[in-house]
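In structure tokens, one chain follows: the form predicted alone.
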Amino acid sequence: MRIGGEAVKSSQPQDVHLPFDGTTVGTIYQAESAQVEAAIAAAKAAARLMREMTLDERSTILRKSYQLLMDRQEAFAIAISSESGKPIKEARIEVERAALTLLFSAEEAHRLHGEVIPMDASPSGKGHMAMTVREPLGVIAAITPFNFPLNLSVHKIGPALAGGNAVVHKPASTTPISAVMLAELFLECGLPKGALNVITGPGGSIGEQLVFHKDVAMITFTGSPEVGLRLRNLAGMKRVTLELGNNSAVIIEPDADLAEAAGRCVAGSFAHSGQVCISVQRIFVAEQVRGEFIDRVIEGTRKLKLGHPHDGATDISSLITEREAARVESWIQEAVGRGARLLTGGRRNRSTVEPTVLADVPAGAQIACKEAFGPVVGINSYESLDDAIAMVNASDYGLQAGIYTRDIQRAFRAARQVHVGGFMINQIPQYRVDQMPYGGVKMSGTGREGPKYAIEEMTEPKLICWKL
């Protein structure tokens, strides 16, 4: 672990395994209660230093971290691939994205400003002036998932530091290696000791200690709805942002470019074995083009190569654990048992599940109404756009969705009527660039990520008024 800038062990070592074959790739330590307390204390002390830093000083550290991360891209990519089972070519892209997220955070540090308030717009405001400034919250607890262990961590850490906060980071217990590497990198860039602390181990006890602690001002969490709701209920007056997943849907209209739409849906369904919050899980295709679209999706899916994540040609590797792979397999079998048609895939070997395409998935099947977080997509047809919109909205989630059509009127009609945080036109719902506002509605969470928007969540506006 990294607490107050120092390497720290506990009495409870824990091996980290490559999900694909169970190979041990590292050892970390489960934090004890006293070490969580020490991390919070170190962050509290460093928060005073961060608060006094100029915007340019914070930005300079973040720019250095961007460059150093790019210089070490391959080392971080191997770490990500080893701890998460992500194909190495996807891990390299994640490192590039994480570096850009740091660069965007550095730029936003320079833009952290308030506004002048027109006090004399009110009769009692005559002879007064006022302005707002944005001030850091203090200590921010960042709890991050396994699927993008570097970039989703940076989406919390970068804006927090840009806003003048200190961070206690609890990465997923299955993917802690890149988080520790990132903390070491920040120290090299001149970040004050204690401004970024990494504590590793199981989320239950650590998460509750963080959320209850009086010196933690904010919890920012990406993970399951069950854990997110529990944290929010426990947080009291603390600020909380939650990103809790989705079962993303895309609509394919009769006039869509079917070759492009099918190719992008294959990529969006099976990247990182479907372990992406905005992975394409539900496709609604117009009845008129159903057959051709399905044929194209099956053809593209069968071209994907399964293999070891360190092989540069691998498209599909393992899920994070064999238990998760068995769950996804059972959901596929349940859908087929309820009447869905298995078009391709569906078999499991240890923690690897073949990319799977289903058709005519019943609305009550788990694949249709929950987040699969695995390499499986269901394709259903519709008669009218209103029917498709209704089926997309028949979900407890609302992170992102999309439509393929050449008709701008129908595209924007869907964009306005689908209840999600982000809607993509002629793009899959898995599409994300890291500076955009990202977050959902309904059970998908609260708050927004993207450096500009995260900094707003992580700072407080203060009014300063003076009599002339």
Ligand code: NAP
Contents of the next structure:
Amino acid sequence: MRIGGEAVKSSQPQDVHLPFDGTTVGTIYQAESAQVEAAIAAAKAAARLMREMTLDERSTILRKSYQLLMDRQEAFAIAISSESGKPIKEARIEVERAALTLLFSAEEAHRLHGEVIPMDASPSGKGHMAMTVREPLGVIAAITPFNFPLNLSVHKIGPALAGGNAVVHKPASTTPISAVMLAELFLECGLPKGALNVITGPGGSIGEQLVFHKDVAMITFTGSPEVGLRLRNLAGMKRVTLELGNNSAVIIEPDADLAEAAGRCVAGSFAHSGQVCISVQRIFVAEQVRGEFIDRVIEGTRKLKLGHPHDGATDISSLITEREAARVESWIQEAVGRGARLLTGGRRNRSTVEPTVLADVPAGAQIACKEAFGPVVGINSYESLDDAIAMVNASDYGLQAGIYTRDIQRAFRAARQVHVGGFMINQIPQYRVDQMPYGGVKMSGTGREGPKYAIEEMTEPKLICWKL
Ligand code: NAP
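Now the other one: the form predicted together with the named molecule, given that the block above is the form predicted alone.
Every component of the complex follows; first up is the chain already shown.
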């Protein structure tokens, strides 16, 4: 762990395993309650320093972290691939994206500003001027999931530091290695000791200690809806942002470029074995083009290469645990039992599940209404665009969705009527670049990430008013 800038162990070591075959790839330590307390105290002390730093000083540290992360791209990619089982080519992209997220955070630090308030728009404001300045919150607890262990952590840490806060980071128990490496990297960039602390161990105890602590001002959480909801209910007056799950849907209209749409849907359904919060899970294709579209999806899916995550040719590797793989397999079987047609895939070998395409998935099947978080996609057809929009909206989630069409009227009709945080036209809902506002509605969460938007959530506008 990293507490107050120092490398720290506890009496409880815990091995980290490569999910693909169970090989031990590292050892971390489960934080004791006193260590959680120490991490918060270190952050509280460092928050005073961060607050006093100029915007340029914060930006400079973040810019250095961008550069150093790019210099160490391969080491971080191997760490991510080893702890999460992510194919190495995707892990390399994650490091590049994380570096860019840091760069965007550095740029936003330079732009952090309040506004001048037109006080004399009210009769009693005559003779007054006022402005807002954006002030840091203090100590921010960042709790992150396993699937993008670096970039999703950086989406919290970058904006928090840019805004002048200090952070206590609790990474997922399965993927703590890149988080500890990142804290070491930041120290080399000149970040004050204690401004970024990493504590490892079970979320149930450590996470909740963070949520209840009086010196933690904000919880920024990415993970499952169940845990997110629990944290929100426990957090009281603390600020909370939640980036939760989804069962992303895309509509394929009759005039769509089917080759492009099918190719992108295959990529978006199976990247990191579907363990992406915006993984394409539900495809609604117009009845007229159903046959051709399905053939193209099957053909693309069968080309994917299963294998060891460190092999540069691997497209699909394991899920995070064998238990998760067994759950996904059982959901596939449940859908088939309810009448869905298995078009390709469906088998499991230990923690690896074949990329699986289902058709005619009944509305009540788990694959249709919950978040699969595995390499499985269901294709259903529709007759009218209104029906397709209704099916997309028939979900507890609302992170991102999309449509493929050449008809701008129909594209915007869908964009306005689908209830989500982000809507993609001629792009899959799995699309994300790191500076865009990103977040969901309904059970997909509250708040937006992307450095510009996260800084807003991680700072407070303070009004300063004076009578002339
Ligand atoms: P998870 O089980 O909810 O865990 C996320 C984090 O919360 C982990 O660090 C976990 O620690 C911690 N945690 C667990 N129980 C806790 C508690 N009671 N109090 C405080 N912290 C607790 O999620 P996951 O399985 O790692 O990730 C998959 C989920 O994340 C999916 O639902 C996915 O959609 C979502 N996700 C959303 C986004 C987004 O941006 N919207 C991005 C990626 C993933 P332990 O590991 O120690 O349990």
